[in-house]
Amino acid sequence: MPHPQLLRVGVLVSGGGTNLQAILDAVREGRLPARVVFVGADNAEAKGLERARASGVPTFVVPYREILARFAADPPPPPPPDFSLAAARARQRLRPAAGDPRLDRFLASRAAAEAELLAAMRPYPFDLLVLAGFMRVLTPYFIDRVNAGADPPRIMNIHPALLPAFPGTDGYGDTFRYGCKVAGCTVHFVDYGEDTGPIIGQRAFPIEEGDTLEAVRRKGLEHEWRLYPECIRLYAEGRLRTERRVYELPGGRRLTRTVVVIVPGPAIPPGGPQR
C-alpha cells in the first residue's frame, strides 16, 4: 500500500548499528523517503544508540538479559496476561519442537520481553519495523501484534547470507567455511521461523582466492549497506505485495511459498556504501 508521506521507520539494534547507520545516510541524502522514528535496543551497550542520539531521534533499552533471567527460576514468573502458550506453539517454527518443555519456557520468556518491548516501541506510531543487527529471535505473540494482518508485512530483517542457504547468526561464516564461492546477503520479511520469511532482495559477491573470513565480511557489510535502504525504499513507494505461490513438484507432491513481488515502478538511483 503506498505512503502518501515519508515512511515511519522504526529500528532495533543490538550491536555496532552500521546497517542503521546507513539507512540514517540515505534519509539524509535523500535517497529513501523515510524517517527514522525510534530505535530500541536490548542492552544498554549498544553503539547504534549512540548513533540514532546522534542524529536526533529517539532511543529506548529493553534489558532482554535481566528478563529473561527471571524465567530461570522454578517456578518461573508467569508471562504477559494476553499470551497463550497454545497459540505460540501452534504458530512457531523453531525448535526444539513443539511440545518440548524448553520450547513453552522459551516462548513465555520472549513473550515477557517482547511485552516490554511492545510498550517502549508505543509512543512512536511507524509503518515499518526493521532490525539491524537485533539478536533476538521474535516470537508469534510480538510478529502478531505488529503486524496485524498487514500485507505485505511490517517487519524487515537482513541475514548475512543468500538466504535460504545458511541460517542463523553467523551466516558470512558459515558460508566461508563451507567453501562456498559466492558469498552475499539477504533481506526477507519476518515470518515465524529462523531467517524464513519471503525474500524481498538479495545481493552477491565472489568469494576470492585467498580472501580471509574478515574480508568476506567486510565485503559482505557493504553489499549490506547498499541493499538494506533500497529495500526500505520499495516498500515506502508501496511496490512489494506478497503471494501465496503452489509448486507442483515430480512424484505428485506440492510446495506451498509466499513470495514477494516487486511491483514495476520508477528506477532507484543507486547508493554508495555508508559508514
The other form holds:
Amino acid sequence: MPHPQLLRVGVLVSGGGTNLQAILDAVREGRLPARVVFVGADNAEAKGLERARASGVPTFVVPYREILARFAADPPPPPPPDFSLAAARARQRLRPAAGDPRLDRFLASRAAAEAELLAAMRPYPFDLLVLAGFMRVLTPYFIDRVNAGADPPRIMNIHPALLPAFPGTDGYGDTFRYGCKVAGCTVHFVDYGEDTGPIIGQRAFPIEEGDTLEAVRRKGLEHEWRLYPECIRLYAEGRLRTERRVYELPGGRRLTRTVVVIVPGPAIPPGGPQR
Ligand code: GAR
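Could the form predicted in complex with glycinamide ribonucleotide (GAR) be given as well, to go with the form predicted alone?
First the chain shown before, then all remaining chains and molecules of the complex.
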C-alpha cells in the first residue's frame, strides 16, 4: 500500500534526466517524502525514460514533434474541442507577442500536444508535476487544467540560470557567453510566461577564470541535483505558499508580483541536514 502522506510526483523530461535521477535517489534514500508516479517525455529517445524504468516507474511518450508537424499544414487540423483560442490568447504571456499571426497556430498546436499529455497523465493521479529538463513551453490550456485553481500551484520547473536573467533554452550558455562572473539555477512555479513564474529557490556559484562552458554546466547541474529535491521537499511539507505583493514605485507606478513565501519549518529536516 502506498504511504498516504507521500507526495505523488509526476515528472516530465526531454533528455538525459539527471535531475529526475536526483529526485529518484532522494526518494529512495528517504530524503524526500514523495513517490514518483509517472515519467512522461516528449520524445521516445529521452534517456530519462530508461532511468524511470530502472526504478520501476511507469512511463509514456507524447510525440510532440509529430503532433506539431501536423499544424504546419494549411489549413491546420482542428484544435482540441475544449480549446478556446480567445481564452488562451488572453492568458498567455509568451513570445511571439499578441497580435502576431503565428501566435494562434502556436497556441492551438501546443494545446493539441497538451491534450495528449493530459490524457497520458490521467491514469496516474498526482499532487505535483515536476518539469525536469522538459524542453517544451506549456500554455494556459495545460497549466489551468493541471492547477485547477490550486495554491500553491502544481507545476514546478528547474531552469539553468539565475532568473529573471537568461530565460529560454540555454541558460548556462547564455550566462557564460554574456561574461557573467556568477552563474546559477532556479526552481520556480510555472505561470503563463516563459520562465517567469514565482521563484521557489536559487543557487549561485562563481564562474572562475578559465572555466569552460562545459565546466559551468557540470557545476550547475550539481547544484540543480541538490536544489530540486529540496524545493520539492518544501512543497511536500506544505511550506510553500504564494503571495500577491503590490509595490509603489517612483512616478506613481505600481508593480504587482506573485512571490513564493517559505513558511518556517524545522531547522534540521528529519533524516539529518542536507549536504
Ligand atoms: C538542466 O540543466 C535543466 O535546468 C535544463 O535542462 C537540463 C536538463 O538536464 N532545463 C531547461 O533548460 C528548461 N528550460 P537533465 O535532463 O539531465 O535533468
